[in-house]
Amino acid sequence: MSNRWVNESRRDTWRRQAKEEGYRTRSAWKLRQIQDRYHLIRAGDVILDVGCYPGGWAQVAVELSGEEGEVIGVDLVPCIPVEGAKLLVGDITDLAIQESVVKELAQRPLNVVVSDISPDITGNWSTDQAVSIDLVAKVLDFSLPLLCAGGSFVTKVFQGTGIDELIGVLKEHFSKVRRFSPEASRNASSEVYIVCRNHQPWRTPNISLTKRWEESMSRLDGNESGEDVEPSTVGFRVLKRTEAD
């Protein structure tokens, strides 16, 4: 009962400080204390959020990027207008949609790519993992072509099977990759954000990420590994977030 009450409690400060910040959820200090940390946006960045409802990390981006940057937000989930962010709704792994992102680009590249999805629950944790990395690789495979060099890609995912195997395909990609767990989702021990920073486009592979992905989970022995995970010291179906996320 009391490290429930310790959890219960830290989930109380994280989204009582989100209303004194003005934020919609509690996870908005998730991108804090990522940004915090490894300072992936600066002042004038394109960022695509990907899995943008409630707001939240849009509200965050566009307060980092400030007045010269362009925050551009994609959820299944219609959100509420956030001032300084464009926010289209459909299925981000959608042609159509897609398409709609580069018109709105306008022939600019990414900065950044953040990513807080989440499938839909089955109830069955085998199945909900493998979705939540597969939806990641379908998400880079769109975005890297249009993230810039030196780019930051940032994601969520459920820790377990594959995620190592997606480490060692983003290395292919970016020259530093990471595991983060925030402050603000310790009480949550089953998601880990993927930090992906200094992207190399030029080390590019023919074969696509997701493909690249596959191969590597049908040479998987089953072992799993979460010894890299770094704390903090302070279609695309989507989980709909409540103000407790």
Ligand SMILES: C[S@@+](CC[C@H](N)C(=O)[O-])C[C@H]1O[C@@H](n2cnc3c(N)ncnc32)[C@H](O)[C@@H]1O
Second form
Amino acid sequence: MSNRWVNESRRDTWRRQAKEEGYRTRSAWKLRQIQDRYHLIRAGDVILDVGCYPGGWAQVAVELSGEEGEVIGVDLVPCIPVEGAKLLVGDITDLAIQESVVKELAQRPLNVVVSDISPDITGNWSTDQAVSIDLVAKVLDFSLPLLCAGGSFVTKVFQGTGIDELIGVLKEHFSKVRRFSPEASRNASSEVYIVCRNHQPWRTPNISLTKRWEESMSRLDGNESGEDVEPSTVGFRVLKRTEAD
Ligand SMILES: C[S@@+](CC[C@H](N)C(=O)[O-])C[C@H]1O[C@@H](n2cnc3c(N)ncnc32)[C@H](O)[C@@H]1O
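Can you now output the form predicted together with the ligand? The one shown was the form predicted alone.
Every component of the complex follows; first up is the chain already shown.
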């Protein structure tokens, strides 16, 4: 059996399960598995879903945050509405759409930011990877000032250069930062999720995260160990409130 066949078969399993549960995407399972491991989203939370099209993560976020919660999604591509979510169309790095998000929040802080954002793929791996990580840094610069103390941030990044440096700067904002590879994205070896918990806004440095990450990149020593990737265990204890570790 070729690896390709095995990987396709696993992806089909998650797609089938997503369909059975009424989720729009296989990716919805990734957020479920991140939640199962880290318990980021609680009932009543205000959540920003970055790169929300076609709405699989928004469905999960609505389910987890419940009737008292609020989910705001943003994507370049318009989504079919998700009941319980406000889905905006635009570029998250664009000032006008950022203002729309702030307006939707109406002074409330975000409890959780979930980002499954992926840039358009050119096929040139190093370019795509660099664009992906730069986009994530920009999402962080916009959303961290809106995130409450104790809040969480999770984002997809493409594996490769610059992740260690990004994690380094994230540790200046959060007390817990982990890489995580959900079962549903295993063997899509290009992606990994960075899970940040316990936002500590009082530690925020005076320089933008993008700038600090770029400075850190200029000191890059090429160390991409990846040893701290945590595997997922499958299981769905959604809404459990205890700390993951
Ligand atoms: C993998 S998809 C997200 C899938 C989604 N989590 C789900 O489960 O339905 C990544 C999305 O990021 C969006 N995206 C890429 N760049 C963006 C940007 N600058 N602003 C907003 N969305 C962006 C893409 O349009 C794409 O729909």
